[in-house]
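Take a look at this single chain, the form predicted alone, given in structure tokens.
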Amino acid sequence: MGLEEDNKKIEESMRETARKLLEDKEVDAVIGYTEGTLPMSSMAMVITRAEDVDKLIWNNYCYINLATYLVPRIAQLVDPEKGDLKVGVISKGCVGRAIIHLKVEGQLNLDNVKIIGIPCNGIIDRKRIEKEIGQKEILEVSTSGNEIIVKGRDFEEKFAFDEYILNVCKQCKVKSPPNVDDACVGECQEIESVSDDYSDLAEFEALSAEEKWNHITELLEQCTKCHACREACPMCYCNLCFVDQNKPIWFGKTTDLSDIIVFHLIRSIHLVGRCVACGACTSVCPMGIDLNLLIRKVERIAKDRFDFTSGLSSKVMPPMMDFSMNDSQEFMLEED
């Protein structure tokens, strides 16, 4: 089966599943995507009747992580009468990992969430894309088969979809949501771990340290800290985020390699145990970084020291939310 036909199956199966819901009342909202203004480009949007289902689309740029807008809610999910709306979320496996995610962190209740589920088939990297392209204008995107057709006004490229998706969904491995607490409807999956060989860094580890710093500092150092990549994931959604504090100022506020270096690694450590592997954060940097590495290797570790991977049980705490006696202390020493 092509994409088309894979993405067609999946958009009417969502679609009708959203209907459903709808009609029986068992929701009050769905949050999904609809098409973007550009190309390569999608867009949320929030539904209230049935009748509108047809708005909602599948496709290869669906990138955003919907959770992003239930935590805090959005005012379209908030009614001045009722309080919060019963809401449907149209969730690939990270989105709803994310949503099951910030039920353990105490930011939602599962009762007022319905998942629906879908078997994402991969999203596009479309900043790659967009910079072999160049300076040249995108009019167009298909697919055929298993390629990615990108056109112009004096061009037309093929790109291959199973080389041209995210790092970390050619890494995924929970395509459709984890169903826990009978939240989700549609394509769900019975799962209790992930087993992940992470031979995507096996290059990146085999760096001296001296080796590893520069390849990071020469990673970010396109970085303008615009903060877009804070603001599309769904784990962060403090009201108050460590870089705007000014008591304490934990880093300089500048644009300077160091200050944003500073920036990723301790954003990189606030999503220990606790990221998704949505890769909205590298979907929307407008200059194309992937941040895949950094978050990927602290995750590794959060998975090779407490066995513990988010968004896949709502009664499993995450290694910074609880301890174990058992926990390994090595960074506890005894002098000589």
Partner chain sequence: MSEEEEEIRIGVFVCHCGSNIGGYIDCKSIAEWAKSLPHVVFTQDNLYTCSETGLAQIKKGVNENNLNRVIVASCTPRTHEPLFRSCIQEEGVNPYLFNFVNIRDQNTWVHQKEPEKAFEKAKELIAMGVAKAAKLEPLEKIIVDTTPTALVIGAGVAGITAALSMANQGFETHLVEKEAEIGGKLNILDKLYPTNQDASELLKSLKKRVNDNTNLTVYTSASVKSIEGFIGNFEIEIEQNGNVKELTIGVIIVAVGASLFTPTGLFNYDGQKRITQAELETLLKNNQVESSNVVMIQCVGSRIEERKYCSSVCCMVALKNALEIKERNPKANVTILFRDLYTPGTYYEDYYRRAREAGVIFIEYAPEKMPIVEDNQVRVHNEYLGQDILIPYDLVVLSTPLVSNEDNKDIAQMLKVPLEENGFFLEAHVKLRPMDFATDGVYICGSAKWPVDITESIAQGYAAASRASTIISHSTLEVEGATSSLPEYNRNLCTGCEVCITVCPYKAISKDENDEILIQQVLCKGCGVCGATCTNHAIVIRHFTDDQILSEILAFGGQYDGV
The other form holds:
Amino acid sequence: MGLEEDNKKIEESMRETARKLLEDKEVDAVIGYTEGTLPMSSMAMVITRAEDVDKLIWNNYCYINLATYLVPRIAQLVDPEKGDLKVGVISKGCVGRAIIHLKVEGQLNLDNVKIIGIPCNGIIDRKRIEKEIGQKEILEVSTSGNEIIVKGRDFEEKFAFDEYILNVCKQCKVKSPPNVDDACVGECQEIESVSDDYSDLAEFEALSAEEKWNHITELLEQCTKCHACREACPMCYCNLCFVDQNKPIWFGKTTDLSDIIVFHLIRSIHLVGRCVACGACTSVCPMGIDLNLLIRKVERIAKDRFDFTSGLSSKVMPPMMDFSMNDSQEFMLEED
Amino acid sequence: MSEEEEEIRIGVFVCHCGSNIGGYIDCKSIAEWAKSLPHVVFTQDNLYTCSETGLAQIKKGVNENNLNRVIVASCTPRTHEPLFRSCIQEEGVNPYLFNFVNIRDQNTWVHQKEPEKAFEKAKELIAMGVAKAAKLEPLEKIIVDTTPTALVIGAGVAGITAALSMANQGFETHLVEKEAEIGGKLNILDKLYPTNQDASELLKSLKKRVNDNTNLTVYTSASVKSIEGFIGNFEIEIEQNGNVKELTIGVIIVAVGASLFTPTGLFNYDGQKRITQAELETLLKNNQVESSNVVMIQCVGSRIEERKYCSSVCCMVALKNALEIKERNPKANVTILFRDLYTPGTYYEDYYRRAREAGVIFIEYAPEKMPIVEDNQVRVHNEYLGQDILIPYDLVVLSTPLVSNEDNKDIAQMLKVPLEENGFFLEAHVKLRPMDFATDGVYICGSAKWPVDITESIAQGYAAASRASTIISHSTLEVEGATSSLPEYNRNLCTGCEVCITVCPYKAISKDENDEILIQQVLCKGCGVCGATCTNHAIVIRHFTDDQILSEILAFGGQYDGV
Amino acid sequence: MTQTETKTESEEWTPKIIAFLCNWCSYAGADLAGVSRIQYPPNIRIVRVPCSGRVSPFFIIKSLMDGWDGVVISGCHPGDCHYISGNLVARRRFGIIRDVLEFFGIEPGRVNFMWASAAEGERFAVLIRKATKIIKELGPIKKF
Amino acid sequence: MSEKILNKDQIGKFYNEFSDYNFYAPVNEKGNILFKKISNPDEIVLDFLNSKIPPKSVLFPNKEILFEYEYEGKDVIIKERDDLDEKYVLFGVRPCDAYSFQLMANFFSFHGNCEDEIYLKKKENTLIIGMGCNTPKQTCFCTSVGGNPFKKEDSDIFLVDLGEKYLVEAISDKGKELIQKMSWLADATNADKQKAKELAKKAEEMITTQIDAEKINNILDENFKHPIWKEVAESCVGCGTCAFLCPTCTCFDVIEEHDHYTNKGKRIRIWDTCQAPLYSMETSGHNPRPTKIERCRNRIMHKFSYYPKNYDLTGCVGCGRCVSYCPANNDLRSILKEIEQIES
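So that was the form predicted alone. Now I'd like the form predicted in complex with its partner chain, please.
Below, the chain from earlier opens the complete complex, with every other chain and molecule after it.
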């Protein structure tokens, strides 16, 4: 079956679920995606009436993680007693994971959020396609079979879908949301842990410290510190990010390389055991910086050190909310 | 919180410590150099800063120069900080505005062979100390009133002992027991080792002392419904026969004991011919043991995969009961099948010796080859013989462990104290604070913590009572001022992610009814784990604030001026 | 900002190391090294913190950014924490910091974590010697 | 003065005529077209739609040192910028961006009442070589906000890409003087001029988005509390990409960088955006624009209501960057269209 049929199918069942939830008054609103105004884009949308469900769409450009619209804490979503607001969220696997993890961090109450699960088939790496098309304007994009067809004024190019989805999507093991605490309706799965192989990181990890540094600085040097990655990240919901703090001033706010690096470095530390690998940061970066490497490493640290994958359970505590006598400590300095 | 900005005036006192410091580095020139540091208005070197003269010089320095921060560069805060703190306090300077710079233990003594480098290092350490001092804030110790009352949960032998001890010291004490009778396991026991006293005798005397004590109130068939508040001031609800009683309690002792384990499905246990030691106790008590072939099996349900621990009392119980059977019927054959026998100390080892003398037979079995209880005989494999031994029986007694109570979880939750993996209560520190919980004002004794025998229960009951009385024997309680706090100006940084709650070792952090983070100053010990784990650094760790530590980091070259 | 200039050409470069020591174990251990007159290189500058759990990633990274060539963090051995579990939380955090730093190409040897009790003056000195050696071999910190 | 012809293979020669200038031109860095100072004319990208970051970054960089200072004892010695007389040339600026400099200069002088010396001096020393927009993007709407893909007036020299060569027209006196010196430039033929005219016409036809800025201005005035703002904010992620890539956004934050070892410091301005909650946060903790609703509204009000009130011009040049790069696809064009529909 081709992509179009897949997407149609996903779209139809998603609309059906949303319609039912709204009609049965199980939710007051549904957050989903709607058609974007530009090729290779989509837009978040909140609908409150069952007759609007046909505005919801699914395609492979639904890159925004909708969970980001649930934080910072919306009082009605946290407290079931104030819970006069119930929200359904169209959730690909990573959106569902984000919602579950946000629950663990006390940002919402799963009684008030319905995860409308869909089996995501991958998000297209639009930044990569844009770069490859170069200085030509993309006017129309369509999918056919297993190909992405990009058209402009005087060109037409084809890209293999499997090759041009986000790197995180290629590695994704949780395509549809985990069913946790019965918060999930629609397509979801029972999943307790995922095994992952990190061979995609091997090449980078084999580099020397110097080479890694050079690679990372080259990767990040164009960062304008606009913080779109942070704002699009469902886990970056701090009211005041550490880079913005000035009492005390921890780190520089400029676009000096050191300030860029330290922002991404500390952000990575903060995301260990929290990142849900949705790749939204990469999809939104106006400079087209691919943060895949950071996402994968952050995932790997949590998995290797603490056997933890975020957003799979509302019971298992994430690394920094827990500790154990038996944690590995191979890095501790010891006498020879 | 804006007060009028006070000019920071730092005084630096550099101690020679005789020749301990002065013998290696030039303290006079260091003191002179320190004048160049930001905010420093007075410096002095002293032969011994901690001497009467030295202290007088500090006081004089403070008075004549209006110092509001004092630094002593000398030995170590671990020994001398209290002295200097009280010295400046006498001159009206808040003791938390004192900062210690360690230039002896961590400098001249460890760099004796490199005095020039020690000299440079001393200067930099002082620069760092000055940088921090400029950021220090006055703090007050927190004083809380305490209520001179105690609550003991569980009226077994440990609980009764603790409660009597508290009551005898004159504290109003409340003893809550969920059963209809007090006494706990004493109610089912026959004789007690190592004295062979009748359990009922001990129970009788305890009951009398409880009844006679006017400071002690007993609630039977009762349970604790809720516990709020903190050390010195717990608000307790006790439910008895549907009535709820509210009490204000200073300290709480947990003595809930442990439960008997029913070995259903193990060794053909049936409660008739194949019974537990506890059931045997009842039979002995009622003189109903007529068996002449008794086989006891040790470690039934303990020291196995799902219950790894040793229940500690079963070896002695088996020995005592074996002897008891032998005493009543010397002709009876008593065989004990064991994995290891633990009989520590002279008294207990004596039991083992006497049992051997009395003709009790001991046969070791290996956990890989468990004894098999057949209809009329027990089959046990003997390593030494390399073959199975068949022992006929008319009574099999299984030595089962004490297990944790099922409702421990509820009590633990109310008290905000931890349980270990087997469901027993976990003390603050196995060696250093065995009767304490990490949560202040809550103590533990008896089998609630770990299976223990009567002797140990009594000892622990006294121990817990003595720990508890150290708190309520004073009318107030002084709590360290250097604790963590979530000040109003940082409220907007808090996202309510609860990570601080999960990492706080003292359960001092919770969410209040408005869903906002609340730090209970009285419970906080100022470790700072919450502040460092908070992604936003919303929590301020007093006396070790971000700003203060940052200023030390930045004072690297001695230039940091507090911008 | 890097402070790489040595004072004189002839003088051998030695690293500047900031050490965050917990008040109850490692700070006391450092004192004991002093009392026992156990010598170690004079490169460390000790910052006293209540618990190794107080050491935020910000302190470590800020130190490296601000020209300290290396960082040492020392706390009580697991199970011996004065604050029960502070060092266990710290250990998790340190593992993460170390992995991320390494990933960014900052030599892991720059940041050394260790346990030293109040009774381990000798061990403290040995480990400081070792950390100093590691950091010295790495050379001055690069500006970042 | 009549138009000249610059062959594309003569770009190197052209570049050499500006030896006493800092020469900024579009270059391709990792697939992004950015205005960078170049030292080799081969780096210049000639075939591009528009730069990702507008050339405002040359005169108003993401990070700009305002002055440096140094402590001497208790005294502070201020060191002012001494590089403000440097001359800049911006090559290949699209007409929308060329126009944006005027809008920015308005802000940085506020009718001469509050002059930002650094910006204005740099602006004065900058020569803009504009370049006609042969293929405007779908997202462009310069014609609705006072621009045109071939608007020359904001450039000192204006180029039109004729394929193998450029039609060169000197616009300002500064530009005329320079072109006059380049005697090696050939004269343009009538055919060349005719072709340029055709390109201009074609380009203008390609712009399909039409908005009525004046009408919007009037509507905005009365609809400060209209529910549309909630709608706009709903899908916004609040990142501020729109402002960072906007050629007319001028918001900045002032910070201090202090070097603790040398006791020297710098006062710096960095880009900021009204989309960030911290931007409008007051010291008291009160924030007049506490949610995305107020912040989204402010950005649009600023461009289409406040700016027109202050300077009689629309504060947007219609370059379409915010439309193209908004992560949430919050399309300014659609928002303006919706505003137009509001009944007064």
